[in-house]
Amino acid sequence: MKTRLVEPQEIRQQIWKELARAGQDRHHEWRTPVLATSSFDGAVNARTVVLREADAGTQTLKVFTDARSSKVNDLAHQPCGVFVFWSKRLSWQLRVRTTITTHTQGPEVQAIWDKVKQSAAAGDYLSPTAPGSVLTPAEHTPFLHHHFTLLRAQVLDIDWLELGREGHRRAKIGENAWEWLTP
């Protein structure tokens, strides 16, 4: 049987420590949340992401995508999005409020860039089409101009979801308040 954390305060150290650990632990059940947004027309775009970084200290996730890609459009009409993360371990569930800012350049930006381009994932980010895009075969090379783009989403709240044999548990997390909610 697991053991349940009583205190709010444990609670949100233990997902803070859950997902920084996630940014840097390919294993990691968060690696890869759902991060949802809001279209132009009023769609809702949700698609798979890979979580980079998360940061207690200034309540921030980081994320790469291209700048050509369909969330980075979305994020220009509805700067907001929502993670969906899921740890069958901990039987923890996780709706991250957010608003997300998009960084193409600037000092971070190329530092983050001086270490992708030396992986096999600078390809993701070199293409001369957009992602998406149907390709023809004079366009499978890849070209010198990257489209990387940071993503940071500051946390607004945490929607905390346990499931348990005893009970489920439910909490909405802000950043200096906690409520407990109906599971």
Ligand SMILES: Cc1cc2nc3c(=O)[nH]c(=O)nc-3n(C[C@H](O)[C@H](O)[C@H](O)COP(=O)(O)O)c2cc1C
Given for the second form:
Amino acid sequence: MKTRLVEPQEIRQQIWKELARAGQDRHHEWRTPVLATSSFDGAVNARTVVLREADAGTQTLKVFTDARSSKVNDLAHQPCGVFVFWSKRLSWQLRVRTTITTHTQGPEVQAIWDKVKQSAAAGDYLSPTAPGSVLTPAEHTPFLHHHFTLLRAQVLDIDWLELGREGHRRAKIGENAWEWLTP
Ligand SMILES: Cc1cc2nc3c(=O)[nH]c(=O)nc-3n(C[C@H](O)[C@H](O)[C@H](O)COP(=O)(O)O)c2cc1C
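Got the form predicted alone; could you also share the form predicted in complex with this ligand?
Next comes the full complex, and the chain you just saw is listed first.
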């Protein structure tokens, strides 16, 4: 970023503009955040995911996954996730605290699946075995139905950190709140 934004409102707007872009642009540095979840026994899990959509109006992020993945199991027990984004271009880190709902059916899921099933990624959701399950010599299970799942993450707040030559800046950003923090 060339100009150093000063006003909280400008920074907030720029964050959501970049997030929205990342949902559209596969080359954006925020396209592939790390999503951390917690399992029923308190263990922490983290993995890279693709950000599919970010909407400032509803304060939501969307991710696609397989219904049988560990993260979906984690979310069934503890419907919370933290997304971590880093952009070298912006010198910005975001730690986005969210509550996450999982969706396997309904008009929105159907509309997305109708597109995904035409793409090379369709196989990701049609595997007869669950992600992470041990591979055994190929069983010819027919690919009858998909396990496509939409994760809708409702943003609670964003911990924004800017690394800068003139000093670092940090803030806790709620939908209608702003608190400057010691970086
Ligand atoms: C660049 C990249 C993008 C990925 N995107 C996704 C994704 O959008 N959804 C997903 O479920 N897994 C994605 N994965 C795979 C996950 O990181 C992870 O390996 C898999 O989902 C199983 O995680 P889990 O067992 O914790 O559920 C991606 C991996 C990489 C390296």
